[in-house]
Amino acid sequence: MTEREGREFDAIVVGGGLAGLAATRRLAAHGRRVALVEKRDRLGGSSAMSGGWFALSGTTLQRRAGVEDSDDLFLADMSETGGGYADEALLEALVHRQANAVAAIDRAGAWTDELKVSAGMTVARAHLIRIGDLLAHLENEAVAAGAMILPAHAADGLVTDGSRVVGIRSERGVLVANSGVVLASGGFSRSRELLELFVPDQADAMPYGGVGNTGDGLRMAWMLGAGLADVGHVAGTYGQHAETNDEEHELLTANYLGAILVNLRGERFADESESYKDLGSAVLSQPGRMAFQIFDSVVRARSKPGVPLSDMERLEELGHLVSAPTIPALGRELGIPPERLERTVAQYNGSVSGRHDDPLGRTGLVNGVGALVPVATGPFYAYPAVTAMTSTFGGLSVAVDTSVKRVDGSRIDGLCAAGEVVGGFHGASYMTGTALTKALVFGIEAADAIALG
């Protein structure tokens, strides 16, 4: 048997997370014979482990909430958050094609009423979507349209005919893709080797994200000369308890509700309103590579049970939230010098009251937005958290139609990529919700590129 003599399909999708399922469903809807191969025994990847936040502009939910947003503001916020490193053409395509994401969420009936401002946003643009419902609906639609789902089927190479990609190799043999392959295999958050290669200063972050996210797709395309984008900017996310397991999304951003961050010495060290990616990098340089979110009963009352990033009730149930009647008592509970923590809180409260400027430059709750509150009303709380490599937002270089580009800018025929395996969208940092939005939007776009190209 030659490499071209394997089982034949029109298209093959590698990876069963949001991008892969979106591409598979769309290809099947186009009437293409498509197979989705997933290395794990179940679908979902990092998407299933995420909080389910999508960044979208001009939505019905925003209008109902009186939020004034626009595509131009969405684009400007992403560009600003990325520090000017993101590919503007990709950002523009994301904004202009977000209607496809909205339509998919509509079909799945996966909307909630949760809307908030989060990292990288100047207005409330983070929409909480029932991610499990969305993933299940995409899978059901794909299968109903004739797609073949192959779990526990790891791709280990791309098959080429000349310079064109025509299939994949795996330990089970060759699968031929006459029209092309979509790489949606996730990032490399579980690959210590690749983290040390690209971002050695981040390699000590807690491994998280999809268990299968070891950079397989990136390596396969790299072997064909694919270019890379943003890999040097990859950073972990601050806010996860060190005992978090893969079955529960345990991430708190009480700092965006009014908490401060202190290290083991009881000192603040960063502007708490910055992106949790920037905070993640800052925490990695602190003693013990961890920090406490310190807040009072006013912020505790802002908890939203069942809402990722804001659910303090669940953290309390897990025994991961520490409380005490006074700040010195809280310091003793945490092993922090009580007098130093009390002095740090007093200095912060002085800046909130306007007696002096904040030496770390904090002026708002998140990204400069929202009125600060003092840490003043007992009881007081602390959440110990570390930096977790929840996702890697750098990866393959792609064109706006998702075609994978070589290092010289030329395209690899027959190869598209979408989701976390792709770079270029985020630049130096990350807006909450843009990873899931780009996965859904560009999974659909990759399918169109193959089916209609």
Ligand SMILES: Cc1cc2nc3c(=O)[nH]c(=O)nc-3n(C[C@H](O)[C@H](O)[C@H](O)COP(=O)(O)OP(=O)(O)OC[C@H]3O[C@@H](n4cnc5c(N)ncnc54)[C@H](O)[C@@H]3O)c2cc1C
Given for the second form:
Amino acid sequence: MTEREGREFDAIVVGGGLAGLAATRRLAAHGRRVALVEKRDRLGGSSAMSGGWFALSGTTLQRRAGVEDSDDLFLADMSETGGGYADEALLEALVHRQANAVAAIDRAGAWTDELKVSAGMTVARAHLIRIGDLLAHLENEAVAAGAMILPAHAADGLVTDGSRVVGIRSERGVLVANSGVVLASGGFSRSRELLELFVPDQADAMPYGGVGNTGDGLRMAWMLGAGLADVGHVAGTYGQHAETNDEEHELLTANYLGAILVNLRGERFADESESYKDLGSAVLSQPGRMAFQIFDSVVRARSKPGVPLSDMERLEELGHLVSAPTIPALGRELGIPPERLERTVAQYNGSVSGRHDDPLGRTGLVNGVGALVPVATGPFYAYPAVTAMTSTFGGLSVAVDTSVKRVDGSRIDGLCAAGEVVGGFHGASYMTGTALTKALVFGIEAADAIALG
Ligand SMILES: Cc1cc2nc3c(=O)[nH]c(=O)nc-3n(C[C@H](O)[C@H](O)[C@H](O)COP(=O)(O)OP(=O)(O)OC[C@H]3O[C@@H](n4cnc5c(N)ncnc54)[C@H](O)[C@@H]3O)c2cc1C
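I have the form predicted on its own already, so could you send the form predicted in complex with the ligand?
Once more the chain from above appears, this time first in line as the rest of the complex follows.
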């Protein structure tokens, strides 16, 4: 079927990242005529750039590793991380429907053996998935089941018949969706205008994430009276080199392996075990809006080549890791007063050895979990990093079946949304892996809502 012949569909999906591909594949598997429109000339969005960590509970990998997790603990950790602001009904739906995500990863054969504790978790729940394999598999299955994929096709409006959404508009005309439209257009990490509107204190974070992610879906749904959730809590992620390009992210969380964070004055300023989103905000208010991850050879040996967030080898290859035989020499390399850095490290080591409490309240490697180690065994290392706006975890207000809700709570008929365009799942902060899990679980859910609802 050519594009010209096929202007009428059962469903249209806007955006070709994980949420959009999951929705398209599922709609096609339900036997629905579906088209996916993607603004850019290739699919993938932020999903393809991501680290590939998924938050999941009760998995085979966890059982094999002896990790005791449960749906209740997953739920409690997400509520706690969100500071009570997240929508409990959405969190429960995510936990209860994660089996659909597990099945999709199974089908794609995209599991790895990597499992770890990361931001917002009290147990090892971050599963590393080969995200490229998963996206390719979803696309292949969707196309094989008859879905039409239309790259370089930016939606710029929703079409209604007065009471329900019945299609999308673009430069090329209208595509009709008789049963519904799924907005899966990602967040607004590339829109300075929207960042300044919602979170002006974050607008100076390094722009990152899918280049097409300028909040188009948000604006289209606003035009129809959609409500918003969590947008005021959007925050950048700390841990990326200032010279990173779009092809390969350089996020490192050596702090979760035992590093401390110091600013240009050589001072610590935050509990390094907190979520990298909270650290992102803290770093934006430091001099030069940057901080060094400082660690020793013990932490350096914890590097995992090829594993996103823990790969120090790659950063060394890129020339972005600094090293020196002593802490004062490291300070001189970094342009930090050497005696100040030495004092900061000595104070920290004193709290690790139990001589005094840590003034910043750090009690563990990540989220209070894991035994601290002193910064004591040379050579010593520093990774200079900034806050990057990788994802915007606030967005459209939705019901558990992904229907978009108006500001008064009523549903916009014919309009579903999934993935980063949606808010309500994260509240005030963010657990690693919940963005990808939410995109996959609710992309599938949106398809079910349209096909079966
Ligand atoms: C470097 C990096 C690392 C990350 N690591 C992780 C991680 O390990 N774990 C995790 O959970 N999350 C992670 N995230 C966040 C996560 O990747 C995203 O939240 C998630 O992939 C969003 O999926 P999505 O399908 O909603 O959006 P995307 O994957 O961004 O897809 C949206 C698509 O919609 C397209 N689009 C936009 N506007 C239009 C329009 N008008 N018409 C048509 N198409 C449009 C975009 O071009 C894009 O292709 C990371 C993000 C980045 C940038």
